[in-house]
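Let's start with one chain on its own, the form predicted on its own, as structure tokens.
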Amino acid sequence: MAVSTVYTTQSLNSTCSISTPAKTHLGSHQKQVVFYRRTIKRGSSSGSCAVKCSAGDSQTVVIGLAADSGCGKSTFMRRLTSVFGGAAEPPKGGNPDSNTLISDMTTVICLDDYHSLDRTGRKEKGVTALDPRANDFDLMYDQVKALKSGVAVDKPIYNHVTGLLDPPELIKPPKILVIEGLHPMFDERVRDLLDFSIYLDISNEVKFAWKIQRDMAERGHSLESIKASIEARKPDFDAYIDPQKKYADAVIEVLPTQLIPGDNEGKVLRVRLIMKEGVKHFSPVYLFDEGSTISWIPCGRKLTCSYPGIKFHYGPDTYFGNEVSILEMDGQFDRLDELIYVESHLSNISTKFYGEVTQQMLKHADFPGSNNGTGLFQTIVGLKIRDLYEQITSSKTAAPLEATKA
């Protein structure tokens, strides 16, 4: 028969109501738990959020991606899901304004869905979406923990079109769960659930240049309004978002080029991949010789690049007190098919065949950053995450076999 369990948790601030014993599609010995939280949601058609749980046999691998708005999270997610195969699409038959993306092996959850205040509520209280007070970290933790344990949840939806909190959607535990947004590493409980974490660190100069290019050219905003928007977000970004990078296993840092003195247009970029040493199932990428300090200007006959050229650097360093390896690329490619020349000099990139990085880059040549280090390093991190997933799953498979032998 099915087993029903009652939980009362301080983190939920509520009593849990339990479904009656019943046979489920997962079998007759299924534990079913419903966490029930009473909330008042502005503009929502429902005053409650339920998390329907069903135990699974396998544990989901959880990846966290943190960055400010407009810093390339969506592009990174498309590169990552492509590595695992299958197109990432919103849940079929669900809310057309859902932020969730599901592919063959991955589910990407936008952490904006855990906003506790809608757009009007934030305005009334005088807080931004970056402020922890505008987010429900208890629910975020409970649901990520459930999914990691193989348990389905009814996740809320923040509607970016209306600014309201919509009724929840059912999310089933995937093989790989990616939680992306402003705060994946802010709450220690959520942070401890992550198997790997990435931070996209866009310098203020580049972020400002990108926002000008986008908002002035595409949206008709004035320079003054763009500056005001950036300055309004900066205190909360500095207080709550930026400090998360010290916890990340990998940081992709985007800076102005050093190849053009005084350049601040943000078109030519210097990108650094900062990789923490000693992370389980993760070996940092290196150039030529692991642990050495290398500066490399590729041969112009083998890699076409117009002014100002391309320069690579690799070496050990420290980052917030942690030992790291840093791979840097300054400049941009003219021909992606020649990237194989660079790829052949990189090691620990976790490819399954010669030229896989180049193949992935060519496959998404129209993605932003495909001609510079942002696209290259996002692709490499995607391959490293695939390798991490395979190591984790193989170790879980091996553990019962070892126990049997013992």
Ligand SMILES: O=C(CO)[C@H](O)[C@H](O)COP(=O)(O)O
Given for the second form:
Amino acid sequence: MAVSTVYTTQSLNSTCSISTPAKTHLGSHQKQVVFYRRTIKRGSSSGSCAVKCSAGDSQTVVIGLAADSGCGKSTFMRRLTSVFGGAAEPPKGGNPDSNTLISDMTTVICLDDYHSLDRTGRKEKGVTALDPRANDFDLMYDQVKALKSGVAVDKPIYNHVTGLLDPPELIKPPKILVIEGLHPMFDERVRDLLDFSIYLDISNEVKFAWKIQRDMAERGHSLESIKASIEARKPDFDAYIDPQKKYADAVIEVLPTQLIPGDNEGKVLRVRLIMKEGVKHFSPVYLFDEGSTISWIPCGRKLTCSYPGIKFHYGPDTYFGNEVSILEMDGQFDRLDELIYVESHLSNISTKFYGEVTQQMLKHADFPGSNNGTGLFQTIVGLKIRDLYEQITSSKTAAPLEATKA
Ligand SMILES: Nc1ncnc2c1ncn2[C@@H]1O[C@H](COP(=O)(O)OP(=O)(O)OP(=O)(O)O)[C@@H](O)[C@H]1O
Ligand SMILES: O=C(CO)[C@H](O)[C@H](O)COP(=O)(O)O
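Now show me the form predicted together with this ligand, since the one above was the form predicted on its own.
Every chain and every other molecule in the complex is listed next, the one we just looked at coming first.
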């Protein structure tokens, strides 16, 4: 029942007819939903295009963020969006249960929307949402590829309230597309579309502590049910989600502190920012001296530290056979305004002015992790992504000039 349709938009100044066959996705207890890719060219001045629209004149930079559920993706996204200025909001006038967040520069889509089985369907088949069989990687690839090349798509919506697949929403190609969720790096075709990838690696102990904090304190779940849900997901997490970290350009690893022997409260954290060397448009952050191995305890006159203090470590290493630099922070800040002292000893942080990291951290002091390495490293990765975006777009605009010279 594929129907060709023509769409017009005010913001995109061309009109194109459909070129991609419809795809069908069924949750077992749901009506048939047919998705069409709307081929709307970005930035075109021509009135219409008959069959196929070519890529627009500016490229969409695609960022992948992988993590298990409840591991801080939303918090990271809020920090990232803030670096680009402006707040991210769900599509205006759309499905109130949309998982998408749009700001001037960024569109964040949640890969849960590519679940091919709804909640009941998964239960019937005995698979979890982490299982690739519960997800449509062909559609994910088609749509991310389309967006990257400047073509709008009708993306499905997985409704977390009802557990059903809702009718699709129109996603226009943004300047920066972030695909966040369980599997942004699982499928090789999707992985190859990423300009930069991040994995949030939260250790089991910390994940458990965060889950308890959120699901018990805020959602009224019992300790037993939280434990059971973590245990039930673990085999698929180990099989399909965790292995993606070897592909990531940056990994934020969150571990229990080593400053308090035997601590398992998950409040004081040891956080490691693992940065791959040799990634185009990305130069790892360093402490004091690039390539050296350094341990630094900044507590003293310029940084107030109560027990158990703060310890930084920096140095080269290998990670899944790749050369990396690792910056580590164990402990937490007492006074966020004093972070400027730490910031001034970090290099390659891609700030636009002195103190920008500290400013961002102070702006979002109420976000989870603002007093420790999770917030600090998420903020820094946000700045690195801005830098990467600027490099990619400036090299693209510079290219025709170079061509003219030749
Ligand atoms: N850096 C952090 N420090 C402490 N707690 C955190 C941190 N990041 C997240 N949390 C805890 O984990 C919870 C989930 O965070 P967040 O909503 O950002 O994760 P998520 O990966 O987007 O979750 P989901 O996929 O389930 O929506 C927060 O409510 C908070 O309790
Ligand atoms: O791992 C998840 C990613 O967020 C969710 O559990 C998955 O999307 C299924 O969602 P729900 O539990 O709402 O049916």
